[in-house]
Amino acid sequence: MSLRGFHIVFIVFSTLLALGTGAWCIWVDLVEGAPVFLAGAVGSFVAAIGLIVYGVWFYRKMKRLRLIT
């Protein structure tokens, strides 16, 4: 596996450990009502998207110089 693709499977797996981590942080404070876990949710949900976003300008970055078919 090339560096590129294992960039974009670190993303991937990045993205979905930050979604779980939200969903996580979310059914804790449902569950203790804990108003830090609510935090800890955004804060999760703020870095998955980010990723998101990253992701998606690194594929297009690798496609552009067809470095990926």
Second form
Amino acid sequence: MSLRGFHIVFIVFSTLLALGTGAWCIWVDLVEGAPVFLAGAVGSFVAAIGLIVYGVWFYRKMKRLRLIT
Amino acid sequence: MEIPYTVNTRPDTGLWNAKVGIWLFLASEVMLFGGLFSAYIFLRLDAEPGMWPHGLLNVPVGTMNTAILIASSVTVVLAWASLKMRRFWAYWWYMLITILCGITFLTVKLVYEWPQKFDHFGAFIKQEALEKYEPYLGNHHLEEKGLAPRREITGHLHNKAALSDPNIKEYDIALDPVNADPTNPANDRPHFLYQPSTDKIAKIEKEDVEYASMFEPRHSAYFASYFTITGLHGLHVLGGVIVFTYFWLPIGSKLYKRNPEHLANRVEVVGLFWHFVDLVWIFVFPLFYLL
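Having displayed the form predicted alone, please output the structure of the form predicted in complex with its partner chain.
Time for the whole complex; same chain goes first.
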């Protein structure tokens, strides 16, 4: 696997981590009663969206530059 | 003598040699970290109720370090792509950012996170003395709520000499909030934000203590796993930073002028290593900080 392929795999895992962290923050808020973590949940979900957008941009860019075959 | 297949692919493998080498190396790394993660999971599953530390790490700091590593993976790929497009100065800047991200990650670990742990103390109370320290443990309150009991009293140790001097018969601890006010419902569950020790001092007699230690690897299986895995991961980050710096220095520019594709291939190989190291952290963060 090339670096660009591994990078896409990495971004997928990072996105899953961001989604998981967001869910964890909501859990901490609901079960543990720590509203401060709501901001963490919002931040995590925004990061997840950002990573998805970046992943798509990266794939298209690499394809356009013929760095992904 | 020129090293063969640094740029062109070998006819039999279809790859240039360094790429085969790095994937073989990464396969061994998967086994190394896989073994350590398995050990951690089994140790945790086998722990007695209430004996596995939880919520001791600073989640916001860990999250920041995670974001730094993810950002560094993006910049290393952009550095490699810049070389492929023969834009050396873009490569140079992206590589600099990657190096700075790696250094920042290590600095946070070595200057803030680890020292904070080394400065913290925990004493596991003997079963027969639990009642004596009930004001600090709050186990009756926990039992009513159906929660796991506490065995450990933690905080900042005032008389560190007590750890080594047998003539000192007790530990003087500035208690953590959880032991200072153990029946407060807010302390029923672990906290995930840093909470400094309180002003409330407890005197714990050594003869009532089963085991006591600073938050070091010997404190518990949890901290042994934590320091082993994060330490080994930190060494990998350091290795990556050293190699990136080598390619960022003028030696990289000389190689670029001689054969830009060769430098791009070298950066790709280190980039693969860096991605693996970052991927390990993607598993370390939820396992140690969140779950």
